[in-house]
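Coming up is one lone chain in structure tokens, specifically the form predicted alone.
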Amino acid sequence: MTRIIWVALAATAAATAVSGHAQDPVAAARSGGTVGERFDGYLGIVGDPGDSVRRQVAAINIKRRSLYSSLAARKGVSPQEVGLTAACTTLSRVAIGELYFTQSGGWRRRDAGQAAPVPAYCTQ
């Protein structure tokens, strides 16, 4: 229960670090629905942000991946457990009006009055 708990802290902490500020491209390509969070930890892109918030969003899925396979390595789970992990905190961070991506596939607005999109697994 302890590794988890760990993984989940560090997790949210390096996704945290690379998502930016409030006043980025990226930042702001969130709030108008071009690009948002997806279950698995990664920013994923919806239409046609432009050039310049496509590579930001490769970037910073490169750090987020760097970041999730040495914490893996680090704790003995898998890359994909510790973008998992991630993802219940950047889902749960998800404002309103912005999008987000579901495992079960798919593209979804977050609405006024919807409570964050965090994944059941999230919970347990």
Given for the second form:
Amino acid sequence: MTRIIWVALAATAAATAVSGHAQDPVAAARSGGTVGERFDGYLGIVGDPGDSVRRQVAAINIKRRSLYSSLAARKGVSPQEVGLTAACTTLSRVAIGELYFTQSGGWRRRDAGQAAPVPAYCTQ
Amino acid sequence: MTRQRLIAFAGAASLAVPLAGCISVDTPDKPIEINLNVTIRQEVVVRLQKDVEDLINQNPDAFPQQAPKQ
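Let's see the other form, the form predicted in complex with the partner chain, since the form predicted alone is already up.
Next comes the full complex, this chain leading.
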């Protein structure tokens, strides 16, 4: 009987470990409303998603800045312009319930039935 | 051969230098600040859009969970 309980416990622990790794923490924070896309092409933090997510967001933003900078150099524009253009795509992919940061309105949530918050300057 | 190698090395070095300049950040936890005053002209968006979309689609580590438009 004790053995059965141990096996069951081990199985539960294993399942928890697997499901814990199944979803990316930044993705979870995004659907949980502590991380969202910004109009400038970077990820933003709302409230406190915890140190681990905070670090991952910072790392993603550094990667993005590097990508924006190299494309900007190739196209003869500023990295900011690349970021603002990237926001056309990243904001078009904000899911319902997720937060996003607009240039004029701060943080907002995309509610059910609302269109994706694509800035006016973006071409469709 | 040596010359070819030298050219290849110089090429790699010239690529690596600007990249290193972008990546080597002393405090990775320092947030990238939001500048609310940035503006963009539509013609620039038009010129960049295709390349930027490719950049996003080809770098899922920098753009995680960016599922195609719903």
